[in-house]
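Only one chain is included here, represented as structure tokens and corresponding to the form predicted on its own.
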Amino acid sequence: MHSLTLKSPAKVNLYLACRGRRRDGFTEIVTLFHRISLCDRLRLVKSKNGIRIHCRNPKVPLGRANLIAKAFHKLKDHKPFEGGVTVYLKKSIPVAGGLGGGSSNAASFLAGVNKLYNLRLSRGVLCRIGSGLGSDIPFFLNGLRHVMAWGRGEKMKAVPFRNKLYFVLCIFETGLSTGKVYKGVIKGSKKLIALTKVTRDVTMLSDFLEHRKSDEASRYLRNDLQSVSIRLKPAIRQVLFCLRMFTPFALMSGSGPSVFGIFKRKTDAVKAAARVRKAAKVRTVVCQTY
């Protein structure tokens, strides 16, 4: 096998809750991550050695601060072999947007590479060399749907959910850093929540949703990164507001900024979409659980 074509999901996270910090200096999570159909691609060439990174996004990193070359060196660590890797990323996803892109393609080039060189290294391995880059990864590797994960983010309990949801994706042309929002998490946290309560929140939220009752999953609605980014992108809080017009169920997701609905019908979501692009002035993208 000489080269690979992959897709590399995005997600979103249906549920957050920060916990405290971590003697790490991670914050300890509990979240709902849902995978999602909007895609980047991914193909895969083999070289002789070395990783080179192609993409027409000027947004995107390709050298070393890009999470594929730091997979590529992780991985030639834990397992030396000869080649390397051309990569040439199609970028969907939006960059820094909240929507774990750059941890999904990631996992999806460590997956990738695995099979490429016939390396024979389990997910398991594959999971402990991706954590150490991103929090997200581990959940992408896994190839599960949905996902309640706590720690980092890095401990996971796959749950069952078998029906489809509806996104509308509300996508800004700048991102937010990541690290600059849990910063100001942070600085405001007092104490640390219960375990046992975030996880029953999860529980409940999930099991609405998989019966497609919006109403009641709003009444868990949680993203406690949500004010911060926010207060450093005000343009959060109008598209809240309109995409609420439409929905129960609207959140941003991870550390922003992208925001999104949910709804039971394809039909209601493109109607949707169609009208807070054009109230909020933000680029729209129905997708669905993937």
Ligand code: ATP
Second form
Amino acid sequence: MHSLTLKSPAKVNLYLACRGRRRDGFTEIVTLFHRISLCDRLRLVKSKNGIRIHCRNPKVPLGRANLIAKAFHKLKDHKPFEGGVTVYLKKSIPVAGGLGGGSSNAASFLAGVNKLYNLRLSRGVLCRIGSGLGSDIPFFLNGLRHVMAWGRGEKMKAVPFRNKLYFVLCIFETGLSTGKVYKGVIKGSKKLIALTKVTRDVTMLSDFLEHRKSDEASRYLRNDLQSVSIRLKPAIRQVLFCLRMFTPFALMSGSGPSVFGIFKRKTDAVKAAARVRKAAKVRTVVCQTY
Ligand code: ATP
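Which structure goes with the form predicted in complex with the named molecule, now that we have seen the form predicted on its own?
Entire complex below, previous chain first.
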């Protein structure tokens, strides 16, 4: 095999609770990841040596700062192999949008190189390599669509989810730094939410969404990063307000600024996307559970 083309999907966080600061400086979170059909595309081509990344999006770093390059070097450290990789990356997932684009790219890359060079590394080993680079990477490597995660987001349990949801994503021109948002959360830390409550909320939320009961599900809306992100980018509040005219379930994903609304029917999502685009002057994309 000389080359390989892969899809690299985005995620939304249907729920995100912060549970204090850990000894390693990271924030302890409990979240519900949901994989969506908005995908980047990666073409991997074998080369003589090293890693080279081509991408037309000027916001994507092409050197060592790219998570794909980091994944390449970490993989080589773990399992040295002859040869390199040239990556042609086509971005559709907004950069620094809270949709896990960089982590997803790194996860697809690790799985792809494992195949391309027939390295025979297990998923568990790839997850260990990936988790040091980005907390969302194990989620994307696991190939599951709906997962409850905790720790930094790297420990996880699949939650059965057979239904399909439609999403209107509202995408901003400029992103937010995940680190800056988490710093703001630590500063303004409130009383800790009990783990039993979080687990029960996630289970209830999942159940209502599985049965596409958005009204009931919206009782469990939670993203503890949202208020900090709104402080950094007040336009998030306006977009949320606008989305809520069409669905009770509207929330920011991850550290934002991307915001999503959930719909049962595609036609409703398409209509809402057009109206929100006009009213809030924001780019909208309709996608679904993937
Ligand atoms: P998360 O939701 O995991 O916090 P995000 O979706 O908010 O992540 P990314 O799109 O992953 O954010 O980008 C975060 C930063 O990582 C960007 O500012 C960018 O400079 C850098 N980056 C590194 N590799 C990539 C990549 N392959 N694609 C996009 N951004 C990348």
